[in-house]
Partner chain sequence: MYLQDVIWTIALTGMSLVALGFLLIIFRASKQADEATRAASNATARKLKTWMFGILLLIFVSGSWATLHDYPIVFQDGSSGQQAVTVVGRMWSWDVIPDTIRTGVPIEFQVTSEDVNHGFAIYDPNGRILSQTQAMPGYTNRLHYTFSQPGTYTIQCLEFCGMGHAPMSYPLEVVAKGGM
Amino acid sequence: MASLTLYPEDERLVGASRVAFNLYMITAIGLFVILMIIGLTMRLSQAMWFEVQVDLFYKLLSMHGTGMVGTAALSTTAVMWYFLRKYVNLHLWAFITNYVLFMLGAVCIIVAIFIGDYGALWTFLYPLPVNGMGLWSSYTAALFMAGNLLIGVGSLLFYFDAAAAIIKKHGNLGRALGVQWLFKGTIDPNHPKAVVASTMVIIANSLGILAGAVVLVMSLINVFYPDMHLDALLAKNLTYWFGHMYINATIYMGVIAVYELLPRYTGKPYAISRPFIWSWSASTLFVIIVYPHHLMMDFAQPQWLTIMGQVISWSAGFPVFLVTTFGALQNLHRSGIKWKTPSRFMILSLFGWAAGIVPAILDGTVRNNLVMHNTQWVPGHFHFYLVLGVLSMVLALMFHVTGSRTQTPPNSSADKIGFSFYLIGGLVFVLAFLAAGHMSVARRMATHLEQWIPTDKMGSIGATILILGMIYFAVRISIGLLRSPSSSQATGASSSSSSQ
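Hey, can I get that sequence as one chain, in the form predicted on its own?
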């Protein structure tokens, strides 16, 4: 059961652990700001407020998409590590190695895009990336793919270390997930939600990353030995299997912060339950097999895969979300919570997750997908649950940890203003995408028709407001993380939730 102590002793960061966590979070918050500015640049260009050459636009789009997904994974991996290390014996070297490989991969991607002129977006769909049509070389595409491979290998090393630690503690991954309590038995009230969620991520995302590694290695071989041809449909399935699970894993790692922190700010226990175990067990399977909903317009796709993607799309998003939201509302009910910046972000994250699911399920319905999938409806739904959902989960932990440095939860007037900017700007930004999608505005296009420009302008205004809030958060959080711990924390004292 999650602790009700606001800053428990077993979460205290010291020495190399503190340095590693700070590197993750300061790197992530800085990258988020830079990548948001890149996104704003593209929206301003579409709105005709700022001119960006077409070839540069697609390089920026490649950087923005790949970078945002990778940075979301980097930051939520830190969330998972921060809490999981309390319950199992994780090795710090695996956590640090993941960071090093991420940075090496990021350098490869940046060089490929801004020096090698790569502009084929994140998907590296065989055989397109190596056919640069004179804009970039096949070796540039290989460098981009190698960067993605390095990032994936780093994640796998971290997951394998976490899996070994969980198995050593609980016997096997099934018991860690809680499957022994699906039908009978008394659930251990102290079985950590962080372990359940981490186990689900390890099982699902390890398979996804391995699928991505297979297609990346095969594609890299094809670059240097063009006579070796791949099955394009198989390569596309592996690519989207990887991509879908990798970005979904960020939600499931990030929500651990809500499970662990919310009880401390409400002062009420957040107990584990049989529906909770069922939901996470079902989602472990669903998230693995739902990816074909990305391929509904591929006529060559086996029909059974399309049907499976359609059916599972209607249910995959609900189990974990519903049990999490219901549990959070129960925890909030009559709690007398005193709102602080971390708790505000936790509740915002649940709203962003919920609201982002609805347009995603609509797009995952085949008749809608035929007319909506290549429109801005799609960036509308995934920006909704990433910006207002996942990133809010990460920001909740970042602000919570900065509060541990002074033993006081952050809640300044500037924090409240920054939160308002983030919320209002984020809503305007994502609703502009959804409105454009409803009007059938095409996505991934550098230049827009005149009748599309109003939603581009609305999105640009929202993004500007959002980024102002994020710049404040980046400065505030970086200073807070680098601040020396207070004397009470340094001596091992912790503040209870009653001190709120």
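Now show the form predicted in complex with the partner chain, given that the preceding structure was the form predicted on its own.
Partners and other molecules have been left off, which leaves just the chain.
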């Protein structure tokens, strides 16, 4: 069972670990701000409040999509690492190598987009990357794909190190996931939720990244040997198998922060239970086989895959509502909590996840997909659980750690104002996308029809408010992380900014 001390000794960041964690988080929050401003630029341009050339728009969209997915993964990997390292023996070099490969990959991607003019989006759906109609060359596409490959290899490396450490401690991944307790046996009350969640992510996301690597390598071969055509449907299956798992893994890594931190803030223990084990075992399976909901409009796809896509999309609601959200709210209920900035973000994150899954499930229904697919309904639901869900999880941990210097969680008036901006701006921003989807506004379009502009304006206003809050968080968190202590006892230690 997680300790109820707010800042337990075994979580203290010292020396190289602290540098690594700060590198991850400060990079991430800086990237989030920049990429959000890019997002706002696109929204403003759709609203006709700001002019962006068509080719630049798609470059920005490629940058925003790839960058956000990557940064969400980067930051939630740091969340997973932060807690998992208490329970198993992780190697710091693997964590740092992941960072280095991420940055190298990011450079390839940025060069491919802004110098090579790549504009085929983060999903690099074959054969568009190799068919740029003269706007970008195949070599540019190759550079973009190599960048993705580097980032994927970094993640795999980190996961394999974590898998090895978990296996060493728990025997095998199944036992770490808790499958031995599915039907019988007394659950070890000290079995960490962080290990269960991490194991799920390692299993699912490694498969996803491998699928991504296969399609990337196949596409790369196609760049250099254009006569070797790929099957477009197979490539799309692999692409979405990868894409869906990779972005979904971020929420499963991020939620570890809620499992670990929430009971400390409510002061109520948050025990592991059989439904919890069930929910994570089931989610492992669901997240691996749910991706066909991205191919519902590919009628050539075997029908059973499409039906599975719908049934599993619906099933995915059970663990989210009945276990994670219910459990966390039960933990919060009548706890006598004194609200602090991190706990506010934790509860917001669960709301973002639970509410965002509603429009997601609706879209994951074949019948509805016929009228909602590739409308702004889609960015509507995924921004719901990425902006309000995943980012809130990461912000919760970032804020929590900035409090470690004085061992008091942050809770300034400015934080509260920033939080309201984030919440209100965020809701307006995501609801504008959903409202647009309802009106059949297409996604991924540089130019919008006259009648689409009202929701574009609403979205721009929401995003502006949200970003104001986010810029404040970025400054506050960066300073806070740099000032948190590097060595010896935390209490009373004052601002020594960098350590070694």
